[in-house]
Amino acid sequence: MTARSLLAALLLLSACQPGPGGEERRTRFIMGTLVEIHLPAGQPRGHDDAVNLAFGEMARLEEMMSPHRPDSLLSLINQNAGGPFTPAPAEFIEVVRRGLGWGKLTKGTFRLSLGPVVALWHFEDPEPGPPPAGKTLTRALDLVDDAAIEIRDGQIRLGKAGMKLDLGAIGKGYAVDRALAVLAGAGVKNALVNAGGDLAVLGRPAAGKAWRVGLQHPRKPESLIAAFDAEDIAVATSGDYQRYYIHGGVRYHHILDPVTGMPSMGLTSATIVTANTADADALATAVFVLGRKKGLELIESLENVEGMVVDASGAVAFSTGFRRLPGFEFMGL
């Protein structure tokens, strides 16, 4: 068992224990990560059922959007690439449309059709081996074409045989938003949902006290770079420390540049704060690939979006309004 899996196991063992003052933290492994739902004391009767429903909603979306399940809707669409349209529910189409929108806004830095390239990397394998290269990588890059993703009358089609949708940079954020919506619909007024760095908060945990969000140091997991207070907001971080391996003395991580098919090397982490987790998730990925200068320019061009980046030299940079977030505190590097 690795250190990472041991930590997950320890968290799972304590996940259903109520915290001090009646607080409750529950944890499940969904979408390839540990998902935590934190409810402060004073929730309405039946909140336990609401938490189960929220976890169930995320699991349902995972069944639909997982590339690892041969029976998922995503897998079916990928299997039909170059062939017929595949019927898809409105929520799935919403995620795809939103992803395509971010692709256009970022001029292709964010792409849903990156699946063929992602499939060449094996970050989950015990020994992933050398990175893809040569004709294998070139052929996969030729299939990365968001313009060939067609949506018509509640159906989706990939226009080229061999294309693959990959929703990894937006689907988890969407699932967090849906989990929070399920909790709110059940009468829960204060909650936090965290799925491996994609986080959304509802209300406040206590009167006069906001949720406190800390941002992890990309090279010192026990340390924080910055912290701020959050209420009814979403946060997502993309970092090169989340999934990576080292081969031949080189560190390869899972955030791929759609142009080269290789890990983007300019930043070590990018954090986005905005209204919903799906957009924060997609933007964090796009900003990471764009790098410090262009990434911050993109953030500054958007309303109600703030961001923080840490570059490869260890320098930290913030968007104009990030330091004005409530309760902002910078711990340094």
Ligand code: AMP
The other form holds:
Amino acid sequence: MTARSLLAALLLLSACQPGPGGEERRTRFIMGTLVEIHLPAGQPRGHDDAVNLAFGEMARLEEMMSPHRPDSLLSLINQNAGGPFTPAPAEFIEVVRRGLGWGKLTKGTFRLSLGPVVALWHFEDPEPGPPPAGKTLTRALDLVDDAAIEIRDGQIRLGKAGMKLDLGAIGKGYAVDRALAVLAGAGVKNALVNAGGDLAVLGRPAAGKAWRVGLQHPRKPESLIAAFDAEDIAVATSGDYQRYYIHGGVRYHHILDPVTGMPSMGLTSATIVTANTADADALATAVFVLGRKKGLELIESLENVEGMVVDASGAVAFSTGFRRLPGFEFMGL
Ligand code: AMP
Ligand code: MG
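Having seen the form predicted alone, could you now give me the structure of the form predicted together with the named molecule?
Every component of the complex follows; first up is the chain already shown.
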């Protein structure tokens, strides 16, 4: 973790802010971001154990899905690319299946097999240097092929040597869903889990109140563009300000266009509100790459999905139902 990415992670804290109300907040650094669990004030003691279990669940999923840990299941599958099938638990296969589904629906805008290209970008390095180009980039792009991800009962295989699975655009959302399920399973009725802007809620912060979610301005972290009340809902944001570096005066960020392998230009942030965080996470990334027009068209074509996009010129656009979210407020840019 570099000083810059730590700063970025801290800024992400304000990506979605629950409203005032004296809630209790616990934090832990997981999946490269500061994860917050909010509970209403005055929780029973047992809820501490539930919170620890929820953080533990997210850390377990990070161990499984991290590309940075050589011993993760993801790394093992990648090492076996072009070789044998690797046994994988049902939850891992479920995340892959869902990701592949979003890939098909978005006609390849969302690509779980983007790993070889992602690996060429060194967003974590203090001095990442010039962006990848030429043959290095072309070779990596040639290995991006979701159709070559093979799944058979309890096993997974990448068809070509050098292929790499990357769950960076969906794994965090899935982990938030699991954390919420663990909290609920342990008897917690009211909570908000926020992993750097990918968040989901249970219940409410106090009787008659709802968890308030604010959406951060992509260029002014201290300002909010819009806010709404979250009830039984998940939210995820993909932004060009979340992980990036500047080289030669150009901002290179981590959301990549699978056609070019370069950061997707056009939008500065895309937010999705839907029933679960895994889908919100995947869709936020996909909509970011699709851009304003196609992204909003995709959102409108899906049931129970709303979205907000901010484009590079600073214009904000909402899907038709977004403004009908309870307590919706638009502060503008
Ligand atoms: P998110 O922050 O959810 O938008 O996810 C961004 C992360 O997902 C990146 O750090 C990459 O690991 C991966 N990624 C980048 N571009 C794509 C894409 N077009 N499709 C799928 N995964 C991507
Ligand atoms: Mg995502």
